[in-house]
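One chain comes next, on its own, written as C-alpha cells: the form predicted alone.
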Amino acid sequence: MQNNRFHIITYGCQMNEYDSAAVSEMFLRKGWVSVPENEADVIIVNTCAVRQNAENRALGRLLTLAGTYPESRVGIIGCVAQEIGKKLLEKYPKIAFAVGPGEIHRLPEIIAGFDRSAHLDVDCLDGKGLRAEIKSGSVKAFIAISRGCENFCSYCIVPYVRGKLRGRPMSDIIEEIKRDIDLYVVEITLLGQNVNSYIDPETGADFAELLEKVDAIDGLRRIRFVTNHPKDMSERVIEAISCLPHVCESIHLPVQSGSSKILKLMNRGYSREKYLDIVRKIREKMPDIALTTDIITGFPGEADEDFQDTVTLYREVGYAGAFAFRYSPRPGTAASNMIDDVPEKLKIERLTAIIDMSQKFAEKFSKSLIGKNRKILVEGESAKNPGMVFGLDRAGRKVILPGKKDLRGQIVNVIIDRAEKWFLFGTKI
C-alpha cells in the first residue's frame, strides 16, 4: 500500500485519548504504519471543544501542520471538527478532512477516498466493534462504555458535539477488556461523559451491574472509572463501589460550584445540600475514599457569597485533588446567552484561590498516608529517579519506590515514608 504512514496528535480528555488509540488501531489493522509527523502521509489532529483555550491550541497546531507539510493530508477529528468542521474546510483549503466523534470509525475509508467533506453525524457511532490500541508495555488501558451526554449543563458543549447518550453493549465492553488482559493489562478505566448513567442497550443493565460483571473477569486486578455526574450517583452504585474488591477507592465527583443558586443556573440537577448528602453516603460506606472534583469560577451571576459557598464546600468535603477552571462562554450553549458579568480579573483571582486551596488539601491528603501500607500497581521505571519504579495506589496517587523493571505489572505492598502534594515515596515490604 502506498501513502500509508500516519501520525495522530491528541488534545483534550481521556475519551479523546481513547478515540485516538482506536483510530490508530484501525489504521494498523489495515496495514498502515505509525510514524513521526515529519514522515507522515496523513496527519490527524484530535481535538477538544470543551474549553476555548484547548480549542485555540488545537486549531493553531492544525494550521501550522497544514502549512509545514503541504504534501501530507492534514485533517481534524473530534469535538472541534464537529463544532466548526464545515467552516474550517471552507476557510482553509489546505485542511484535507473534518470528521466528528460519531464518524471516526469511517476515517480510514474517508481518507482513502480523498473525501474533502465534513463528516458530522454525532449519533452514528455506538462504539460496537471499536477497539483502542494498547501501547507496548502498558499495564493499564481505557475502555469506552458510552458516548454522548443528555444532561445539557448550561456551560457545556459536549451534548452538541458528541450527541445523545449511547451505552455500548456490555458484551462488547467485556470482550475488549478480556482482549486487553491477554495483552498483559491488569488495570482498566471505564470511560464515558457520564459513566454512572450507563445503560446496556441490549439488556438494560445499569452501571452497578456493569461494575459487577467487570469485577468478575479473571486476570483483572483494578477498576477505575471517569467521569461521574452527582445526580446519577445512586446508592446502588455506591454499594457496588464499596463491595467489589477490584474497584478502587477513588471517585471523581465534579461539583462545579458550591452555591445552589449557581448550580441551578448551570442546570446541574442537584443542590449544594444534595451533593453533600451524596458525599455523606459515600463516606459512610468508604471512610477512606479519595474524592476529587471539578470547579468552575466566575460563572455568570457568581457573587462573592456564591464563591464563598464553593470555598466552604471544598473545606467540608476535603477533596484529595481538584481540576479548576475559570468560566469561558462556549457558543451554542445555554450559558452563552447569559450575561458574562464576572470580570476576568475576578475570575482569575477566584481561580487562583481555589488552586491554592486545592494544593493545601492535596498535600494534607498525601501526608495522611505517611506510615501506611499502600498497594501499588507498578507501571515501570521512573525516568527521573534511577533505580526506582513508579505506580499508583488505589486512591490514584503516584508512588515512587526502589525497584527494577521486573516489578512492572505487579501489585506490591509499600510503606509510605514521605509525601509531597501529588507524589508519595515508599519502601516495598
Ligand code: 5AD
Second form
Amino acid sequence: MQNNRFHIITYGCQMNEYDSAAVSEMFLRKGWVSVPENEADVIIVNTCAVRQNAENRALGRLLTLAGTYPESRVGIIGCVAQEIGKKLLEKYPKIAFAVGPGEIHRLPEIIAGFDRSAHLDVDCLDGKGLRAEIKSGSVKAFIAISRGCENFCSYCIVPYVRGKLRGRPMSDIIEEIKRDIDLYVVEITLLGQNVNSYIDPETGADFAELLEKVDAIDGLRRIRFVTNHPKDMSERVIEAISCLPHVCESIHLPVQSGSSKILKLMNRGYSREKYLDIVRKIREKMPDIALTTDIITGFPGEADEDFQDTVTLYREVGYAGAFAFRYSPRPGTAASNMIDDVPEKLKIERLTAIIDMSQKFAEKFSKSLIGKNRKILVEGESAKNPGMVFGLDRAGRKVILPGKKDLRGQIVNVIIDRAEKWFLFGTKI
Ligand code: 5AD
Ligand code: SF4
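Please give the other form, namely the form predicted together with the named molecule, since only the form predicted alone has been shown so far.
Every component of the complex follows; first up is the chain already shown.
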C-alpha cells in the first residue's frame, strides 16, 4: 500500500499560504506526491486563529475530513494547532497530529514517525532553509523574511501562536529569491507580520537594506511587501521604497482605528495624528502611492465618536482598498480581559459602513487611473474573458487587456480605458 500521498488545505493569511507551500516542497523533495483529498494518505489542514470565525471554519473542515476519511491520517498545523492542538488531540482520537507554525520544518519526520504528541515550540524556526513550492507557470512568489511578532497589539493572538519576532538570515532570503527567478518568477512579495521591523540576525541589516539588496538581484522585476506596522515606518524605509526601481508604489499600512483613544487601548504605539503624519511623509515622497489598510470595528470602548474618527481618517487618507473586520475576542490577549461592550449588531453596522466606504474609495481610485499609462505584469489568460490576459499594475490593481498567453511574465504598457471598483480594462500600447 502506498503511504506517501498528501493533500494540504490552507486557511488564513499569506504567511499560512507560504508555510503550506514550504510544507509541500518538503514532502515533494522526499518523493511524496500531491493528490486530491480523497486519494490522500495524509491530509494536512493549515489553520488561522486570528478571529473566532476563521478558527471555527478551519476546525469544522478538519473534523469533517477526519470523519469522511477514517483510513487517512488527518492532522492540523498552523495557528489553531498552536492554540488548542494539545486539547484537540486529547478530545478527538481521529486527529493524527498537531504541529504549530514554529515546527513545520519537522512535519515530514513527525508524520513518518506516526508521532501523535503535540509539537508546539513556537520559537523553534527562523525560516532558514525553508523553500516554498512554486506552482509551475507562476510569475509571482511569496518569500517569508521573518517569523513571529512581539508587538502585542491588545486584540491579537499572533504573538502567542507565532512566537517572538525572528528575522530570517538575509543570505537565505536572497538564495530563495534567486531559486525562484530560475523558475521564471519575476515578482516577489516579502512576507512578515511586521516587515518594516526586520533585522538580519547575521549582519544586523534593517528592512531598508534588505530592500536594497533584493532590488539589485538580477532578473527580478518587481518587489512588494506585507505587512507593515505604522510605528516602524521609518524615513529610511520610506526613502528606500521611493528610490528603488523595482519596489512597487503600494503600501499596506494597517491603521485599525482612527481614534487615538482606541489606538491606545489597542496598544498600537501611535496616535491618529502620528499615523496621519506618516501618511503625509509617504505622500511627500510618493504622491501616487496606493495606500491600503486594515480596520477593526467594535473594539471594546469604541463609542460613536471613536467610530466617526475612523470614518474621517478613512476619508482623509482615501485608501485604495481596505480589509475590515468586526472585533473578535481572542483567548489570552489583553483585550479579552476588557468588557466586550459594543453590541454585535453595532459592530456589524459599523463594519458595513466601512465596507461601503471602502468600495466608494476603491472605485474613485480605479477611476482616477482612466486614460493613464500603467505598467502591467501579465500573469496569464483571463478565465472569464476569452482572448484577454490579466495582471497587476504597480499599485496592485488588477488590469484586463486583449492578449495571448505568450505575454505571460512580460511587463507591458497599458492605457486604461475603463474602471470597475477592483479592476481595470485597458489596451496595450
Ligand atoms: N478581531 C478582529 N480583527 C482582528 N485582526 C487581528 N486580530 C483581530 C481580532 N481579534 C485583524 C487586524 C489585522 C488583521 C490581519 O486582522 O486588522 O491587521
Ligand atoms: Fe498582531 Fe499587532 Fe503583531 Fe500585527 S503587529 S501580528 S496586529 S500583534
